[in-house]
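Here's a solo chain for you in C-alpha cells, the form predicted alone.
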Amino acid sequence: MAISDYFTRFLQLRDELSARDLELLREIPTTVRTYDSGEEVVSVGAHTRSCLMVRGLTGRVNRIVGKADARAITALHVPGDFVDLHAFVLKKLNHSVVAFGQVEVEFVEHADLVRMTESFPHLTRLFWMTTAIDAAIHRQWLFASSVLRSSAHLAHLLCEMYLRMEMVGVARDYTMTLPLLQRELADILGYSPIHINRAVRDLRDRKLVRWQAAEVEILSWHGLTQLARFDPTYIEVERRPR
C-alpha cells in the first residue's frame, strides 16, 4: 500500500506539496498491520523500518530496566504521526510503542527512506520536520509538568490532543475519542489514579468537558485553553515554506 492520506494531510497543513511530492509519497511502499489494545506495536531494540499511524491511538512507553511495572508514557501518537521515524537514523530504540484500543499502522522500510532522502531534499526536510515537532511536543510536556498542576495539566493534554486530531480530520465539533484509562493518564501526567480521578471530576464540575468512557466532548474550548494556558505554537499549526 501507499502512505496514508493522514500523513499527507499532516504535511500539507504545514507546507505546500507539489504534484511530484505527492506522487513520491504515493510511491513509498508500506505494510499495514493492526494491533489490539495493550499490544506492542514497536519494541525496544534495533529496527529496519518505521511506523506510521493510520487509525487509533498509541503511546511511547519507557520503563526502568528490571522493573516491569515502573513505566512512564512519554508520548501519544494519533493518525498521521510517524511514531518512530527517529529510528531511521538512531537504528535502536530504548522505548516501546503500545496500542491504546485497536490501532492500524503502516510500516515503511528504512531502505525506502534512504532512497527518498538521497534524492528529494524537500520531502527530506518535511520528514525531518515531523521529528522536530515530535521533540517540541515532548519539551512542552516537560514544561507543562513543571508549571501546571492537576486539572490544568490534564486540560493542557486535552487541548493538545484535540487540536492534533482535529487538524488531520479524526476529531471534530470539539469531540474526540481518547481510549485511555485513568492509570494510563496517571502514567502520562505523573500523578496517581486518584489524582487523575479528581482532576477529571474538576473539569466536569467546571463544565469544561463531558467525559464518558473514551468519548471526550469539550464544552468550552475557551475555558479549557484558559485553564491550561494553552498556546499551540509548538505543534506548528502554521503553513509556511520549509
Contents of the next structure:
Protein chains: 2
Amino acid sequence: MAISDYFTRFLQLRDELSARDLELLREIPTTVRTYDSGEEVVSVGAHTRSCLMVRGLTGRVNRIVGKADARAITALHVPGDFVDLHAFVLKKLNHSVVAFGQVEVEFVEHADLVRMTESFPHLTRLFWMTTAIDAAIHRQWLFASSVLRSSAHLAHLLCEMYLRMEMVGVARDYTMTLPLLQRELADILGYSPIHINRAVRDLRDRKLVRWQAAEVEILSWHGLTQLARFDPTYIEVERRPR
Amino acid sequence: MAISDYFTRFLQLRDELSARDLELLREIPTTVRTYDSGEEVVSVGAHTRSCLMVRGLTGRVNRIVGKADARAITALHVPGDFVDLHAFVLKKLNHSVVAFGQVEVEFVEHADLVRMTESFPHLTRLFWMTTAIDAAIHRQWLFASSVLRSSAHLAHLLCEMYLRMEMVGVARDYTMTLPLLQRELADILGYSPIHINRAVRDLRDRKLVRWQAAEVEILSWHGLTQLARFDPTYIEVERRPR
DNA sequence: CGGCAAATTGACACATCTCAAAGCCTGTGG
DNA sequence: CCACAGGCTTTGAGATGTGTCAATTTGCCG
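Please supply the coordinates for the form predicted in complex with the DNA, as a counterpart to the form predicted alone shown previously.
Starting with the chain above, the whole complex follows.
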C-alpha cells in the first residue's frame, strides 16, 4: 500500500507538491492495520516505524511513573495526521498512542524515511513541518490551559478539533464525531470528569453546541470561537514554499 | 562567526557527529547579537532566520488576540537551544521570543539551512530532532500542568531547568541562575503571581530549595524530583544513531 | 427485563484567584 | 550618608473555580 490521500491533502494545504513529490509519496510502502477502541496503537519505548491516521481518532497518553491512575492525553490525531512521526528522529517515545473508537492506521518503516531524507530534501522539510505543526498545537494547548477556564477551555478544544477535521474532510456542516468519554476529555484538559460534565452542560446552556454521545454539533461557531478566544493561525494552513 | 559549541554539545549528547558533520556545522555562518532583559529577540510573524542561544535565558511568549494582558510563556530556552528553529519549516510564528536577563544569541539564515537540507541528511535529521525535543518538552509541560498542583508543578520546572542547564554546562552543584520574576513564573505555569509566591514559600518551607532573587539552589534533588514526579527521559539524552 | 458503564446532579472540601496592604530591595538625588 | 521612589515580594482575607464523594439517572446491550 501507499501513503493515504489524507496526508497528501494535509501537505498540499501547506505547500505545493511537484509531480515528483507526489510520485515519491506514492512509492513509500505502508502496512495498514485497524484497532478497536481502547487498543494501544503505539506503545511506550523504542520504535522502527511510525503511523499515519487513516480513519478514526487516536490520542497520545502520558502516564505517570509509579502511580497507576494519573494520566494525561497530550495530543489528539485525526485522519491525515502523522501520529508519531517524531519517533523517527527521537527513536524512543515516553508516551503511548491509543485508539478512541475504531481506528485505521498505516505504518511507515523508518528505514524508508531514512531513504527519503537521503535524497529528497523538499519532502523531508515537509515531514519536518508536520512535526512542527504538532508542536505548535502543543503550545496552543499550553496557552489554553494557562489562560482559559473550563468551559472556554473545552470550547477551544472543540474549535480546534472541528477545524482540523473539517480541513481534511472528515467533518462538515459544523458537525463532527468525537468518540471521547468525559473521563477522556478530563485527561485531555486536565480537569476531573465531573467538572468536564459541568463544562459540557454550560456550553449546552449557552446554546453553543448540541452534544449527544459522540456526535457534536456546533450551533454557533462565532459564539464558540469567541468564548474560546480561538485564533486558528497556529494550525498553519497557508500555502508557502518550504 | 560559526555555530556555538553549546549547540554542538547538545547534538553530541544525542548522536555521534562525524568529522564532516563538525566541519559543516562550523561552516554555517551566524550573526551574533545581545539583548537586554525584556527585549524581543524574535517577533510574531514571518521570518527568514532562526536563533540559537549562547548566553542567558529566553522564553516564547504567546499573547491573546485582542486582550492586552493575558499571556502565556510556552517554552524556556537555555544556551545550546535552537530557540526558533521550527520557524525554518513553519515560516511564520504566532509567538514572540523575549530575553530574561541579558542574552546573547546567534542568528542563522534559513537560506543556509536550506542548503544544509539539500546535501546533508544526517545533520538535517539532527536539526529535526532538536525541534522534536522541544515538542517533547511541551508535552511534558502539558502533562505537568494537568497532573501536578502548584508546588509540585513549580518543582517540576526547577528540575527540568536545572537538568537542561547542567547538561550544557551552565549550571552545576545544584545551583543555577534563573532570572525570572514571579510574575513570569506565573505566566509559565499558569498561576497568579501570588500563588507562585506561595508555591515558592512551600518549597522553601520543605527545605527543598534555597531561592534568593535569581539564584536557585536545590537542597534536595531527591526530594524535589519526588515531589514533582520528575522523570527526565523526555529530555532525550541517549546517544543513538539518528 | 436486568445489568453495567457512562452521564448527571448535589453538597462540601480544597485549590487558586483577586484585591488590598505591607515589607523589602535597589537605584537615585539631595 | 540619608530619604525617597518604584518595582518586586510577601502576607491576609474573601470570592471563585475545581476536586471529591456519593447517589441518581440515562442509555445501551445482553
